[in-house]
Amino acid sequence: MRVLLKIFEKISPIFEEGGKLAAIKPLYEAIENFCFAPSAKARCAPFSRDPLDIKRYMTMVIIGLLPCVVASLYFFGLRVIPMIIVSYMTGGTVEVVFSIIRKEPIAEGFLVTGLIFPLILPPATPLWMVALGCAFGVFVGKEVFGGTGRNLFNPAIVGRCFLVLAYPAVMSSSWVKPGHGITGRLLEYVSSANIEAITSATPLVEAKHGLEDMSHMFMGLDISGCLGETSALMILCGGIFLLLTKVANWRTVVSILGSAVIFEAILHRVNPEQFAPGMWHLFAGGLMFGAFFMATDPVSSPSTNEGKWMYGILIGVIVILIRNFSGYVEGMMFAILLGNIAAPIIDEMVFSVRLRLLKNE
């Protein structure tokens, strides 16, 4: 590492203002910060040290996503790898271009977006659609608002929502039956050439026909779905890690899952023939994945603890309403987008109530 550090120190002048490669200085800084800690130092007191900077925060989220990545490789095969690579390449390119235009450092935020996005897509999604959706999500969902830390919406969800609305036929017919046994589909590459022979319905589609198997859904056995949303067990492993490291706020997660299960349980009690049990919806689709990895985004979610409860309840209720009373079998992405829109208003309401209470005191 010392040799690498010396190389960076030697070539750094050509990226400074007036240097030959000054135009791509943000790209150089991103690579340097990825390999080493940022070199910026405070010149005077007071000094402070935060153990959870952006790079460490994003690293924790990536570690939390690894169980879902491993599960997706086992269930759906080697095609997962090029989908992740294409996501990183296209979204990263958009990020670099805007950083160079703005002459600002490249933030590490895309490290998470680039991994989450392919995990919320059907296994047989064409690679060109992966590239298009990721580029659209980063551009419209983040860069238009000013980049990392300023985005109103979760970029990954914006990209997936675009693909669902622009290419509904492909996004609703690219489901693959998961592999099983010792190796699963680890040695297979699912392509558009053989997708027709193994296409199957998602658990939410099967719910329309009364097929319910919560044990299989919890493990991910023989249940189709998006890459990272198939196994509730793997989602729990990564999600609990985020809660223990305090990267994800438990209030948001508990309020989303709790409100969704309670609301669905009420509907099931009223009409058990039409509505599935609350626990069934907990393991089906992207409810759990979205609650742990997307709704907890600190930028697009409320900053107040009271607001996180309201935000989570809003998302949990909306996702159940969409699943049961609309033409879409999965409503988590739309629910989170609506929650993102309401997040600033929720925080404003909380601040207003706090100020009134302080005045009364």
The other form holds:
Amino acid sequence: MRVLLKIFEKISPIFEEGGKLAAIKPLYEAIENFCFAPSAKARCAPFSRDPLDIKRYMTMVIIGLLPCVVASLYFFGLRVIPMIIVSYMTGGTVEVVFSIIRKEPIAEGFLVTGLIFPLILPPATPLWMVALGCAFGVFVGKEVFGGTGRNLFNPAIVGRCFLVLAYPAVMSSSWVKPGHGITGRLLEYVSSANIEAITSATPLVEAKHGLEDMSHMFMGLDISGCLGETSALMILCGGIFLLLTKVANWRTVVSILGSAVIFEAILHRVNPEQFAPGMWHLFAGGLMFGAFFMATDPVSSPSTNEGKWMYGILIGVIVILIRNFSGYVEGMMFAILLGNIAAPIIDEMVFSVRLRLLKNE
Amino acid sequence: MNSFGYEIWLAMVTCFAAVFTQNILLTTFLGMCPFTSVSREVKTAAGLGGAVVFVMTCTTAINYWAYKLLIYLDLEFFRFILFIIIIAAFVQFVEMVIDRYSPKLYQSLGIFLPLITVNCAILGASLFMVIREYHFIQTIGYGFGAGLGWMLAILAMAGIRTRLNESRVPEGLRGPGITLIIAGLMALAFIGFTGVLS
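Given the form predicted alone above, what does the protein look like in the form predicted together with its partner chain?
Everything in the complex follows now, all chains and molecules, and the chain you saw is the first one.
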């Protein structure tokens, strides 16, 4: 460790202003921060002693995502690892290039996007598509708006929407039959070569022929789907951790899941033949994953508490609308994107109502 | 009575579809010029949106009968010119009426009413009404829904742009550039509604 520290001390002047490699200072800083605590000290007020900075925040989310990563490794095999690496590499490149151009330190926000993005893709997505989608999401969804903390839309969702619309055929046929037994597919690398593995429809697709057993869907056993979304149990483990640490806001989660289940239950009551029960939809597809990990993104969701309720209900209702009535079987990503679009105006409305109430007092 | 009820139901479905599935701004990209230029503040966007809802509902209803007249005279090819004239005349007429009876509303609407005359979404709604062969009640539902969809889109955009003031968009993209990118992402989200009630 000490050797490493000495190396850093030795090379740091090169990256200071006037040095040879001053242009890529952000990259140096990021690596140094990754290895050690940052050596820079705050020089002037205000000083904040809160330990919860962006870095901690993002670390919490990554810890919350770990159960889903483990589950996806078990169900879909070793191919998950290269997908995550490719996503980190391409997205990270875009991030580094932008921070070099802007001459600022690299923000940690990307660590989460890079991990979430592969988790919401079908397991057999070609690696070049992972790269393309991640680069598009980070570039158009985040960097164009000014980088971490200033993005209006969830970058991972933007990237996935782009892939679904640009390559609909690949995205709707890249499902893999999940592994079972003690090791699952842990020792397997599923590629487009072994075709028999790659023709398994998700529960939402199969809903037209018959419903999957709900307890299976809760555990994620034998359920096909995107990498991270199949096991509700694992999502709950990570999600509840996020709720307890208050990284994710419970209002958003409760209002999304609640409104979706209630709306679907009403539809089911009206016509049980055509619509599945409410609880079934809760465990199907990306509803839970999206509600816990993506819609709760503090930047792209409303900042007021009342706004969070409205935002959640909006997303929940739209998911059920799209799933049952539109040409798409899964509506979570469209719903979250629509929620992101509506978030600023919802905040604006809440503010104006509050102002009016204050005036009346 | 029963068929009348069915007509009303059909009109409501058409209205809903016009707001979400066939949002005139985000799926056909009509009315982009006021959308990019007047979406800087929520208040003005709401004013313009309200005016569009009103004018669109009324002009599609009037144009419905005007088109019936053209069919009777065997002059369908004339519809573009006639629709434009009707829209312009109607907007002028409304402006005069509002100016006479409610100067306050006139002040708050300001430049928006005359602006609407050249809004292609208004003409587009009338033409869609002809192409899709709507009945009269359905036409009213469609006109109202298309206007409402346009209003929702510009309100969302105005909200986004007020928040955008705090972010550091690259210099070359400020203004219309970033607005068009956001509009593209909004359209991306609205594709999810494809097939709902159509």
